[in-house]
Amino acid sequence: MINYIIRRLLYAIPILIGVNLLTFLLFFVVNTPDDMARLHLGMKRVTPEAIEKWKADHGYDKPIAFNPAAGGMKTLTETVFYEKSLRLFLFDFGRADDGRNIGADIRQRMGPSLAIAIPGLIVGLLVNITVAMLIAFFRASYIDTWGVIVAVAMMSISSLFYIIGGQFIFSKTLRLVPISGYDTGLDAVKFLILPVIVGLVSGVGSGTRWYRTIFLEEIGKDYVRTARAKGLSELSVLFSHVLRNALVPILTGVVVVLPLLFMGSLITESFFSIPGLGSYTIDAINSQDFGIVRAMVFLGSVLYIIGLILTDISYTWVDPRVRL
């Protein structure tokens, strides 16, 4: 088991290096520091002096990857690549354009993002699996047919519709919960109820179809026919055999998204004015804060790779044959 985990960690290192290099190319070669300065200052009537001053203020005035004028190790360390890219491996995200510490902002905003994502994941998983098993239990019936129709209809509707509709019905009309905002402590619950419900409703269609497909595939296998031949009830077959053997594909969908919960939801947090990492990223894009955008891209890549490793490890717990 330990050797398996070590192999997966070693596989992740070149992937992370490649992501870092690709991110660097996108931010500093395709989109040069001069281009960043023009975008930030405005494309019209920007003087070369203003561009150089902006680059110096934000640490982009050094050579991109090699500084022959510095001498010694400084030929590599006194570069944009070292200061803006390699330091990301140490989770040193630097500072935003307005001087704020990006790492401190990420730690502060991680809490609100998790406060929405964790309840949404747990409740959504229970609802999706329950509804999917109910549809699978009544397969080839009217319940199955109409369940699939409703699921397809729900997943075909944009999440913006559920957000705006939820705000209009529950906040503006019924006045049950605040329309937006956030607070600390237990007072935050009233601000989180609607975003969690909206996230649950918007994802139940696709989740139900996904898990229904998994359960129906398992139901058609030989071990299920053997269990039925032994006289087991359909409920016993579903919960004791089908659900257990469907854990591998279920884990694929669950474990991969666990690290990404830290990143928050871009749309939901923006519409509900929740100070999480999702709205943090959107605000950085709107204000053209390249330091924050670069940090969030790298952090998202790291978390996704961690999710893939956790998925591989969880497979070995469910099916030890994967180790071989």
Given for the second form:
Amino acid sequence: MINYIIRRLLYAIPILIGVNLLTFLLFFVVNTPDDMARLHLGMKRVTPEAIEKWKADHGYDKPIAFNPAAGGMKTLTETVFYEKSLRLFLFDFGRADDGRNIGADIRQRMGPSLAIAIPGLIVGLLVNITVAMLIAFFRASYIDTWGVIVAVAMMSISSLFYIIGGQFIFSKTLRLVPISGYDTGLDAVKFLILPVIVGLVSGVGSGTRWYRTIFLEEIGKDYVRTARAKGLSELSVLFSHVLRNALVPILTGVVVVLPLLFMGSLITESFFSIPGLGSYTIDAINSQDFGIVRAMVFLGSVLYIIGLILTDISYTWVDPRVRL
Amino acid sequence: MVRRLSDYPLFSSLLFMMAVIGCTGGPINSPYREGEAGENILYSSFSARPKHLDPAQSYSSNEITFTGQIYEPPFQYHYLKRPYTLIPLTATKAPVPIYLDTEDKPLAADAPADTVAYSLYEITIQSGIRYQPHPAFAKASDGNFLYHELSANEIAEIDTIGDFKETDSRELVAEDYVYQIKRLAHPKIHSPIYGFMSDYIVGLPELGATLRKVQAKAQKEERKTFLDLRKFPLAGVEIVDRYTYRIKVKGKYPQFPYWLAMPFFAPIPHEADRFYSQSGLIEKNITLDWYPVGTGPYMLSVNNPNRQMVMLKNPNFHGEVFPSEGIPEDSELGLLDDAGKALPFIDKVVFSLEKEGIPIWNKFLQGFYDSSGISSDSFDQAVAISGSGDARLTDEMSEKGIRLMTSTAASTYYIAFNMLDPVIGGYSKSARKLRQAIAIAIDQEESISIFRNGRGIAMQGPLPPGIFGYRDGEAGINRVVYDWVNGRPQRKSIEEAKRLLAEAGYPDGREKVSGKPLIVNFDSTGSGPEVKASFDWMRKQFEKIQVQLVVRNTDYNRFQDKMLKGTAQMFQWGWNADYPDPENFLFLLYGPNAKAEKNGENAANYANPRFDALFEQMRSMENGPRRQEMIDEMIEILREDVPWVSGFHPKQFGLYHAWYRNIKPNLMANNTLKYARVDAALRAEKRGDWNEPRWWPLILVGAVLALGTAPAIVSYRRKERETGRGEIV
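Please supply the coordinates for the form predicted in complex with its partner chain, as a counterpart to the form predicted on its own shown previously.
And the full complex, kicking off with our chain again.
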């Protein structure tokens, strides 16, 4: 298994270089360093000298990816791409355009993102599996039919609707929780209830439908019939046998997203004013801060690769037949 | 078997959550901590995190909200008086320039501008003003600064500025003001006004060049260097004594004192610059850009731009008092009730990050924010427009005791032509008539009504109300576009626009010679759902005179490119005043300021020799009848030439709760928090009334769910007892 993990980690290097290159190209196709300077320096009284000074200070005064004037290896190394990208592989994210240390900001914002994402994932998983089990138990009945209809309807509705609806019902009308905001420690709990509930409700449709399909596939197998023939109760069949065997596809979906929980949720964090990494990314895109965008895309890619490796490893835990 | 609460994890979690949210003391939906309810705190929000709090760099309105309360330039705007009046803040008297000739000999106060080589401003500040407590001033018993040379181990224990145990203060001196002016030229500080001020402050560009050389040398030698600006002379700025300094400005520049009321010219102590230059602190985002050091009424105690910014009353604030004079209405409105009382009134100001409009609005209605603007979505809920066009609060708002305050912003949003364009630009008679026809066709009043809920005044000229030179009523109307009918301006008819269009060589919207339809391209950077409607509306305006409009919507970067290259044809832009002087608006049409060739602010690339000549005279004049005459003539030239086809001056609507007092919109001052007062007891009472929790719908939903699951349970039990043949055992 160690060899497998090392091999996968080595594969990750060209993938990360590719991701970095793609981010770089896409960003600079839309924004030139001059654009970034102008946006950063403001709308008023921006002189060409100020733009040049800003670019020089932020390392954008060199050619983007190819510097023929430099000669030799410097043709490639004395470029914005090389200078801005190499440090990423050492997890040195550098500074944002406003001078703040990106690494420090990421560390600070990871907590709030996880504070929503972890309870959301755990509660969501429990509810989705339970509801899917219930529907699978009543398969081919009116509960199954209506359950699927409601699930499809719920997954067809935009998450924005759930957010605004949740804020309207629980905060504005019932006045039970704050409409938005965040605090540290235990004081954060009251701010997390609504985002977690909204995340749960918005995901229950798709989750239930997906898990129902998995459970129904398992329910038709011979070992389930054998378990029933032994006289086990249906609950015991479902939770002790079906659920255990359905864990492989469930794990595929869950483990892969575990590292991405760090990245936060773009819309939820914005609407609930949660100072996590999702809103950090959105802000950076809006303010054309390449340093942050590049760091977040890189971090997302690294976490995704870690997620995939963890998924592979988890297969060996839940299914002893799998060997890496 | 005895069951414990922990055997029911879901139930116990719910109980725990209810306990947490139920034990806050105040309303359970309060976003603030327990115990804050009755405190003298002002609650506000910010939507975009400030990028800079360094007064040399900060220029955005969302930043000046903070810097304005912390830093104190020598002058400020009187809070109540109108027209806006500059008064001393830390200075002892109002600014009076001494004019000098080329040999530095004094000239008369009314010397013509062309004879004035320099203007000298001597500023004396009050003694006894002290900085906020700050670790940069803390000294050890041996007299050395405690925190100016921190070791790696010491820095490892520091995460925020509050982690420093010792703080101290010192008296404000003239040197601090001089230090800050030098910082405008610092190579590592991107001051937005450095380029502009280099044209005025004697020696500033030379200082910039020197500092760049020193910095470059240090970088070449790969050594980190702290530039102690006290060691670098600035020719045009000198320290006279402990409390007095002089600034020498090129030529006659009467607008310069307005700049001296902005945080760019606030003092920075050299100790702070030295303290914040330590690389270990910079790594932790502890910089002057994020942790200001000022003498103002407030000091930043929490700086988390990702969540919350908190300002506390500066314990060292000098004895400024609430003004005792204003305009006559101020007394009736109770704005002079606090006259002579020591400022500031509020102990703490909490700004929370809110990115979306809906939470801000709902929190305001729940009493958790003390004031709010009005978005288009909530306009109808808050404001009713009477038949005569007056705005008043809806009953729902009035019942809550909310007050509405309106003011016309010192801003102009305009639609302009690129005067370099071969079709629509130029200064020929036909080109003028074409633009005049379009100016009549674009019904700005309708646009304001549809897209801004009536919150704006259609532009008659570039100057907004409140700025010297603006004329109200019949004398102020644009006679090219309007007639004065029944005591109000009335837009000329579309027939008149069509006649002008025909005279311009485009009868029925087609070129007379070739018969080709006239197509005008409109460059815009709009986004959001309402943009399409506004573009459709704009096309309809042109259809009225049978001209085709092509909207070229793009992102701001591409738009900027087009503007810089002068390739746009018609576009939309705006300007917020830096200071209340007509020069700050009319320079937007001054020829040498063209955007396309000179990267100036004249986006229309308008150049009229007569206008330019008048501008050059007008800008250095004091306000008076002669200046008014010249402005009138300049505006008439613009109306004839029509470089700006249409536009409006936005009206700002602000809502304030009954407990929020001493509020008077002041569009120039940015340090107004010190005048505000809140009645915390009334606020706590109202919050309690407005936020009674409603539990019954939850209980009802729970009951319905329980009832709904009963058939499922019955069905489950039956299924469990069923045999393979469907018999129940």
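Rigid core here is just the name for the largest C-alpha set that superposes within 1.5 Å across the two forms. Positions refer to the first chain, counted from 1. From a predicted model like this one, the values you see are computed outputs, not experimental measurements.
Novice: Does D34 shift between these two forms by 2 angstroms or more at the C-alpha, the core having been superposed?
Specialist: For D34, whose C-alpha is compared between these two forms after core superposition, the shift is 2 Å or more.
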